[in-house]
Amino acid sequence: MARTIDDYKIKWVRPVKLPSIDPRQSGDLGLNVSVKPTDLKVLYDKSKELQDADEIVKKMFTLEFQPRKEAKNLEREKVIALVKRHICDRASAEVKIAAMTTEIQYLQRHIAEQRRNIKFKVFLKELIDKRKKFLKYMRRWDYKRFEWILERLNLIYVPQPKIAGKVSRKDALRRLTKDYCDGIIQQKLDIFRAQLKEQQKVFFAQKVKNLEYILAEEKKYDLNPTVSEKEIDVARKKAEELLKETSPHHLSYLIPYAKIHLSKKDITM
């Protein structure tokens, strides 16, 4: 008899903290934007004067001499045009999630390269919780809206775990050994299950042939019939529903006690 959990054979792997700011952890499997240098600041690509301008002054508003900052506006407009429900569309969920998702990609990549400033973590923490309850609340009125809004975004949406709190090897080997001896007890009672099943082919094979003896007998001494053919035929109709199921390969000891049938002599009126 197991004493230890050690004799149960079961093995817990402390598994791989991931921080909450980490793509993997948030759901961001990235973006299919594009930005290129060679493209124009955000409204710039409309203006008429900047059309029949030279291709000096052009070149002079593009993102190769622009802030970085611009790289980010141009991609966050192309992000909410994914999302937007009209042209003018600027305060509906969709384009919050879409804006935030845009800022959140961008402080991830920054973060990769510097990893030591620590008030972006924070706001990007803070993104990542705000998005996260935008997603919950949409995901709970609007199902099929959230399910497009992943797809568009590429995004996973990873709810908050059904058990709080850090991960302890004590608590983990509780659940593993309750999982453990739970599956045990389910085991036995489907071979109970089983082997109840194969009892019951056994009784209504049984059964049949008694209620024909019976039947016969009061027929032939003429006495007021007990068994009706309609109980007969449902007897054995039982019967062959319960034979054409399958006997598990670990009860086929029993399957010799299903042919089993009860002679004339066997039987006390």
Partner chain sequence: MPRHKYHNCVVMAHNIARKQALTYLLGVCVPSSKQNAAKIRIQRADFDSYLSMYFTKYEFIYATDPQKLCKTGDTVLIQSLPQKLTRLITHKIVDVIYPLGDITDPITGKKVVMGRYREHIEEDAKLFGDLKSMYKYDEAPERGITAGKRDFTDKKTYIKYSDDPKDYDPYAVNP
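Write the structure block of the form predicted together with the partner chain for the protein whose form predicted alone appears above.
Just the single chain follows, nothing else.
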């Protein structure tokens, strides 16, 4: 007799608590823009003077020899270019979200290296929340654009659950047990359904035969026919349909054992 939860195949693994600044929590799947160390600084690629300058001077203005934030600036411009409305667009909601996304992903990379930078952590958390708020508004105002921006910036939007709370062992085990029991009930129902389907096949095949016999007999003795050809055709069609339907592969092997399986389980449960 099974008495405790350990006797069943219920295994509980406590979910890992993720910090809110983690990319898995913030919904960032990564941006597909390339920023190479050989790229020129923002706007310097348009400089006419730089085009016919010396190689060494050109090299001075590449990202390799510039402060780190220049790489971020270039990345931001490239990400903004994915969603920009017009050339002067710096203030539309999508551009703001794009700029925030670049900053968030830059800081996430930075904090992975420097874990103790608390100021950055706080700023990052606030920025993530702010972007989420912007996305929330965008969804409310313009749903299609909201979906478009999620695809453009490779983001995921998961709303916070209505019922928040901590994970507890007792609650989790209760839910898992419920899932387990529901699974057993569903399995039994599926098996029962398959059995009934099998019975239907025999039934409708027999029905066609019986109806045909009744019709023939009634015609033979000149009685008013109680069965029409239409009814026979409907039954025949149904029988053919059922024959075509093959029982689901994962269940078919269970049918011969269903009775034994059910009775055994019933005792143990």
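Positions refer to the first chain, counted from 1. Predicted model only: the values in this text are computed from it and were never measured. Only the largest set of C-alpha atoms that superpose within 1.5 Å between the two forms is called the rigid core.
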### Message
Quick check: residue 92 between the two forms - does its CA shift reach 2 Å or more after fitting the rigid core?
### Response
no
Is the shift of residue 77 between the two forms large enough to count as movement, that is, does its C-alpha move by 2 Å or more after the core is superposed?
no
query: Using the core for the fit, does the CA position of residue 122 change by 2 Å or more between the two forms?
result: no
